[in-house]
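One chain follows as structure tokens, the form predicted alone.
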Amino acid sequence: MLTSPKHGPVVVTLVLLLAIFAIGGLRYRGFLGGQVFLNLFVDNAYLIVLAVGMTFVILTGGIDLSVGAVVALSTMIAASMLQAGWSPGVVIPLILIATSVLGLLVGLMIHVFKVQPFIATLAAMFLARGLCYIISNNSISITDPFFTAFAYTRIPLGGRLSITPSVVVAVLVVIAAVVVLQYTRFGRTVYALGGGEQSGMLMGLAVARTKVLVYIISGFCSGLAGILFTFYTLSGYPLTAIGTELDAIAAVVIGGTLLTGGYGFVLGSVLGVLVLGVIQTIITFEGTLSSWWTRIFIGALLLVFIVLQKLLTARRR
């Protein structure tokens, strides 16, 4: 398994889950606690499934640059609906529908006019970003009842220990994201583009309609996100999740999806969540460091990863 393209990095993500967060332990007190393992999902909610939009993206081989964007035009869609009186009934829906229409105009701008996928999410990250600014300069803060009863709502799990209904809605995005890779045939189809899009063309495989929807998809992750943030903050601001999409991407990278396509799993991207969480704990209990030294440890592990997955393909061929 260690020596596999397949499983080999996912693997490796969980050694090194478990390291750190062992490292952890040994360092801070109370590191261990249920708690503070129940905080990482808690925290990175939204992050998780920005990941899984991702990870459909990445497996066919492509790259969606416009997710961080589009998270923050969905907090700013809902905070100036929201505060001029609309239903979360009828906003949550409306944010859901945008994005995925947005997902599907990059996804015919890839496939109908073949833009490269880079140039196309680029463009879709500058739309969406300047529609925020469009909606308004400032911070809009969320008053709406539904709104703040989800943010503050604690499910508890016995004892001290509790999840929000974020994290419950993203453990149902990963299993049906799951399920749709690994048990149908959209999902099959959306490997095999990843290993490549002629030979998939010659086994009459739905190329067209898979790269389309694989954006669709991300699109509505990103979505959903956006209104997870929104219960997470209650508020919009157009600056917000500036980086974002690179997070997405570190996160989907680390859990062993291959950048080039064909390989990765949904649960390797959330494991890749949750090391990027972790190290952003650390060094919140250390207290002494800069926050940019996340960055800083991401981007070695990045490059690690990517060292990890040449070598490993190298090895299969």
The other form holds:
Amino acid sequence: MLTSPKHGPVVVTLVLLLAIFAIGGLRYRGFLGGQVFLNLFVDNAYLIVLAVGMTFVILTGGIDLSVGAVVALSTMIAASMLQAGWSPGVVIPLILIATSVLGLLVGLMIHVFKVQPFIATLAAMFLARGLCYIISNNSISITDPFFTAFAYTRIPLGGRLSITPSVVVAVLVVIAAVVVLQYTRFGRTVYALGGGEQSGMLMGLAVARTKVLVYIISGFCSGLAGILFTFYTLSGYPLTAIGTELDAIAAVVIGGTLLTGGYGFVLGSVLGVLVLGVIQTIITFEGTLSSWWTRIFIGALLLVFIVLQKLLTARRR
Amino acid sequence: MSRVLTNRLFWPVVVLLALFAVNLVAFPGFFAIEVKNGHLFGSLVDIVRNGAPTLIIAIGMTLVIATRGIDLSVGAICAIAGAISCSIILGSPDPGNVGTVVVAVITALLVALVLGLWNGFLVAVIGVQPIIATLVLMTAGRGIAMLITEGQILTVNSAPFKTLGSGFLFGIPVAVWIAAAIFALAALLTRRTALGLFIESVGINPEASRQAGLRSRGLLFSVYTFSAVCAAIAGLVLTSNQTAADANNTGLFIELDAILAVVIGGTSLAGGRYSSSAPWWARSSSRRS
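So that was the form predicted alone. Now I'd like the form predicted together with the partner chain, please.
Now the complete complex, all chains and molecules, led by this one.
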């Protein structure tokens, strides 16, 4: 199991996560408390949703650089429309539709005009950031009662543990993604595309539809992540979530999804997000370590997993 | 006529000329260039000067993309180069000394050389896809730059260092001279020797080039190293222009600007075909107003 490109990296990630927890538990008092673990989900709910969307895209062998900018755009749309007095019942669906349409455009650009995913999503990234500035240059705070209620609600889990509604949303997204990828025809086609687009086409799979659909899913997830992020920060800011696309890609890679596509699991990506989160938690607990160590650790982890994947797939050949 | 139309530089040039035309109508003073204190001033000069760092990076990027690769780490390398040079200048007893600045610049370039070799190692020896191999340094690089600056924005007050980014030589900004020199060097090496042909052939088919007796591994090492050194030079120009090293923001997103410039300039991202003069046109057309 360890040497297969399918399961190997995920198992390594799980072992790594447990090891980091063990190290943290030995070094710091209170690190192994349940709330510390739950806070990983509370603080990273939006990143989990982003990583789920990104997993779909990367499984087909693509990449989506626009997610961070789309998150920012969603926070801006939410903040400005709520400020203008629209009801959350209108705003939230509108954001999800808008970001899905953006995903659709990106998907069409990639499939119909044969633009490389890297370039197409880069263009979408610039577009989304640009739109943010058109809406406003400044931070807009949100005072809408629904949003503030959503932000401050804690769901008690017994004892003194609690989570936020955002976590519930993220978990639902993960469950839906697992079901879609493992048990539907669309899910199988996603894996098939990553394994070999040409072969998929020759097998008569719906290549075009699937390829466009993964970018719609990624767009939808970015919109949803943006809304969760808005609950988290209660404001819209055009410069928010810069570099988040890198975190999402890193989480997916650390979670064992092959960047060339074809291998990987949504649950692996969730583990990847948790690894990023726990590194951040350790740095907070340590106190003296500066936050920029996070980036160096993430870079080093990326390297380890990339080389690991290389070794595993090389042996297979 | 058909030769002109099918030239890959045709559309970029047309777009650039169209943009110039729009500017001429919308802002009548756009093309005015005047001489103040012996230096050239005007919007066109500003465009070329502000575009110089991206242009320098785009030249390195062009060669990397010609080998069917990509280098995402250039922005982080900008930040590292700026951080190293500023911390050396600040740490010396005499920041205004030309010798200090030369040492700082050379150290920054040497570190970039090592970082480029690292990228080349991942791509050529380990065989990692270029976009992922350079993603490692893109992610970790800013963290490293932050370590060097210890999280501070290092402000330097050094006249020789400031010259790099905002000085003038014979009335033309020094940054433009640097960009022109790198462009000339790259053009000479790749168009007057067989190197350019080798690079293109690695981009078209690495395996076939290897079997034809090309040292594709060495070529890959050299393009990534060249790209990293270009990035460091651009980082120095940027830092000197701001007279401060900001690990978080120096060269932020410059990799995307550079890639865009290269693509607009007609280099195929699938490798194998490139035009080193292309980024010139693209660069000046994308930094408008």
